[in-house]
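Shown next as structure tokens: one chain only, the form predicted alone.
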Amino acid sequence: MSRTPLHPTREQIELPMVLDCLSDPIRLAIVYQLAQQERVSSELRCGDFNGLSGKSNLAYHFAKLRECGLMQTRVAGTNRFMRLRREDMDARFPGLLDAVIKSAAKDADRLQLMAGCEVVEAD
């Protein structure tokens, strides 16, 4: 049996689906924070989103993320790297990511998008 967790195809990824999982704050925060990592390193692992819930919410949540298409999940050893599937999401829907993001950054403060979250820098 595979580790690896499955993911749609770009064909597969439906925009109902991620505007609906993007309407979830906690969802928004670490869609939020994956793209603010994108700068420093593509992949942040589970445990730099403790700050936004307990581990079994935060695990419902990636599942969310990763079945509708936001985020691609590479399992190491224990470990689970996730990061933002932007070429994919660029291609269906054009924009979208970068306008979300964009939004989420000027209501961040009051989102408290990034409230109690790790981020860890590349060496």
Given for the second form:
There are 2 protein chains.
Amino acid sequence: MSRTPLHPTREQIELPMVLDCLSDPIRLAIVYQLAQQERVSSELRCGDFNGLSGKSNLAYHFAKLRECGLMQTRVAGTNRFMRLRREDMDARFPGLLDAVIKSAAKDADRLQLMAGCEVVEAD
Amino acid sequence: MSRTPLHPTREQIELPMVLDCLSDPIRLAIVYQLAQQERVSSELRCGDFNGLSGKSNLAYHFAKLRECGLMQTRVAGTNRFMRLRREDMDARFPGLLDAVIKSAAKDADRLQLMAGCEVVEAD
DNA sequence: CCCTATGTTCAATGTTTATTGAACAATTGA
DNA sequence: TCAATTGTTCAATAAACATTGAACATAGGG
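Given the form predicted alone above, what does the protein look like in the form predicted together with a further copy of the same chain?
What follows is the whole complex; the chain from before opens it.
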């Protein structure tokens, strides 16, 4: 309850909060991976990011991403699916999200953007 | 000396540091005013921002803006002139600075972007 | 040479932040 | 019903941050 108060409407989304959210390497990686996925499924499970940090730390970052308006969560059974609020962001700050994602892509190696990506387990 | 160690080369400029810099309302206002000025003189005196905060707090923010690669300072007598490192930013992260500035312009009233602008003194 | 103006540096303060592990809640499947 | 899975909440910690005022440095004008 202390971590779920906000969830801004489109108009309530604030530029400084969005930039601050994107300035954290873990959150930037989350947003980046969601953006990559956008053409395919537009959603990822929380667990898909486990490579980036511990679960409780990720929950903290997810909350921040939701509070600033970048992400939305859909509950499905014991899973949560996250997606970018792409339309709201583009309406509110045209070109911003794309510019950030392209900038991140340029530095994909420097930033460890794909650290959390599907590790294939050899059973 | 403790406050002037970095001054990244173009290649050393890091996306998270830039976004973090821009996420602070005072620094965003500084960058915004410099961007507005760009067509005219491309430079502003430190003192032109005195409306945004106290001098020592501004010096702190100026240092951050320099350290992340967004700004450059030119000393001229007892004054310091600041300008955006526009070419470096555009080369490094194409479209990013413009997207941020346009986004800030959209919210110019909400963010207090022009708070530090030339107050005309009577007398 | 002093006095003023301009900025920076430093130390101190209180706030916010990221990170950790343990506890908790909810759902699923045996 | 029991156990396993998924993810959130909570408390604690250390680090980073923004802000303030005082001290300092430098340059320029009388």
